[in-house]
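This document opens with one chain alone, in structure tokens, the form predicted on its own.
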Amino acid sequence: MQIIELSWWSLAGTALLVLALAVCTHLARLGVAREITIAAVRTVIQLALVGFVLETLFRFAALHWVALMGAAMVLVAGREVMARQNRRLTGGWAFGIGTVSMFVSSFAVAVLALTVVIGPEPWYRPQYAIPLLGMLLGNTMTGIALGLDRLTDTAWQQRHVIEGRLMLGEPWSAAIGGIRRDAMRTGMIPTINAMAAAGVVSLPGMMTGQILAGTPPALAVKYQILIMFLITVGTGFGTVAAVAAGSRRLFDERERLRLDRLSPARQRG
């Protein structure tokens, strides 16, 4: 099956549509026109650079270069998790909790999939390792960011309720238990919704890309099922770990609520 090449001029046409959207949001005073424009520019620059890097990695396929690329992806994802929280933990904890949770969950799931399920030779073959890790990190990043943001915002809003429960003798884990569970569910909802709607409401991006590139639909379906299961596992464990660690950080060793460990709320809009 012949693959249809896309020119940069063709992509420029779709960029005009994004620009038109930014203009409309500006006229409607939605306050997101600048963000849309910056995100679009970042998309072009970042994907062009990563395309160059991946072509280089595919030629050399050395473990240390793949590991370096993976580490850079985790650090950038950790920074994005921190940036998307309204009230973040201070002292580097927002970055640290998000980064470590993503590293443990996404790396563990990716290595398991590469060595046991997919089995490329070598197991760290960049053609499989980098895209797989990227999809896992992208979705896990969203889940952790949503979970931590929900946790810290709700803890601030319900601080009097939490303190009242502590005064009644409840341990910190029980005082914030409902908020913690709600935050964990919030982080998992996008992935659960994506699984529930896959193939009925939407065709997932990886499957669509493979079919457009000429992969037989049956094989594309198998890979998409694998990826969605891996994303669900990585996002679930990462969100649970991050929210659990964030919850503990909100209390000191004497089980006192320490909202001074949260930064002030960011101005939105």
The other form holds:
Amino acid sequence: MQIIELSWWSLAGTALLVLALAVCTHLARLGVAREITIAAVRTVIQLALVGFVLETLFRFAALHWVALMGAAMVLVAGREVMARQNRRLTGGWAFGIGTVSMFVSSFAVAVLALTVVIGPEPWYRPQYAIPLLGMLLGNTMTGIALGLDRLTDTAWQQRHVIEGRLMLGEPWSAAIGGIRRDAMRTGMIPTINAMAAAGVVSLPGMMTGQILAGTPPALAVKYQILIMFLITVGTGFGTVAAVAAGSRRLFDERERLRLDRLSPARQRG
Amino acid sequence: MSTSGSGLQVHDLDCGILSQISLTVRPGEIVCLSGPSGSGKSRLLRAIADLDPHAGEIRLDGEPQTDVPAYRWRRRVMLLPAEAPWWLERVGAHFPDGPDAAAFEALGLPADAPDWPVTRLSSGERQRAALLRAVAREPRALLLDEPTANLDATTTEQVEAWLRQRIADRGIAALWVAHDMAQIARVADAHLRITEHRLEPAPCRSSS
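For comparison with the form predicted on its own, please write out the form predicted together with its partner chain.
Below is the whole assembly, all chains and molecules, this chain first.
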């Protein structure tokens, strides 16, 4: 099947539709016209840049360039995890815990899938490695951000219960046990839901893309199943690691609850 | 101050607005602590239970706080706050070895209270149940932060009598924050008052 070429002119036509939406929201005084325009421009610039980077990367398919790209992706994702938390650990811990957990789980799962399951030649071939890592990081990032946000927020709200249990002589891990389990579950629920709804409610993006690009649906489905399993494993282990490390950091060496290690809550809505 | 000995020994403790606090509570003894609100009484108890960072030396039966894992220290040196939290649904579920119905009745609580949901307890009942919950863990020292604050006069004396008996029987070292001079006169073996960020010995009975 031939892939139909998209011309810049037809893209410009769609951009006019976005512009029309911006004008309508402006007239209706919804106050999002600026946001729509800025976000649309960002989409164009960011994706064009990434397209350029990928084209270059595909031409020089060297391991160190792929590794550099992966490192840049994990750092940006780590910053995003930190930005999405209402009360975050101070002193670089929010960034550190998020980034290290994402690095360990996403990279381990990606390398395992590339070398053992998919097996491209060479194993780090960027056409496979970068999109795979991107999907893993994107989902793991969401899981870790949700899990850590839930952990720190609940610990703050239930600080009296945690301290009450410490006073009764419970070890720190018992005093925060329920909150920690709850935070880990929160981080995993989106991927579990995505698996449960796949194909019934939503056609997953990667499968849709592959079918549009001419892959037989049966093969696209196999790839999608593989990706969803990898995402679930990566998100699950990443969230468990991040929440475990984050909850330890809420206590000091004398097992005291140290909420002074959290930044103040930001204004929400 | 001797480095070994029995009971609870606090030497040169600095915490919050209090500094250079030293005190000793022998086993089976009740030392009452009084002072205006905001004078740092609760902070002092929290430091002794090792819930707040602090400077100075604290020993239980001669053993320094820092030599004992923190959770084990808190199990032996138990802090009972004025309003202790409950986190499970049933009262009895908070007692690791099961609640002692006789003790519930001794404090004027219904014998079937352990089967109640926590929300059914009044604030006074909750306070007495929290006392039982703490004492059930057999601590060597008790840090009591106004343990009768929500109780009427009759129940207060009932709780005082039960606590004095228990403290004497088990040889518990008790530090008891109290406001009421009459209560101090009833329970205290010694009385310390916080004035100007320091501890000063005070009479157990008001002379006036």
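Only a predicted model underlies this, so the values are computations on that prediction, with no experimental measurement involved. Residue numbers count along the first chain shown, from 1. If you superpose the two forms and keep the largest set of C-alpha atoms that fall within 1.5 Å, you have the rigid core.
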query: At the hinge of the rigid-body rearrangement between these two forms: which of A71, G51, T232, L166?
result: G51
message: I need the hinge angle between these two forms, given as the rotation of the smaller rigid body against the larger one from C-alpha superpositions, in whole degrees.
response: 15
message: What does the CA of R42 shift by between these two forms after fitting on the core? Give it in Å to one decimal.
response: 3.3
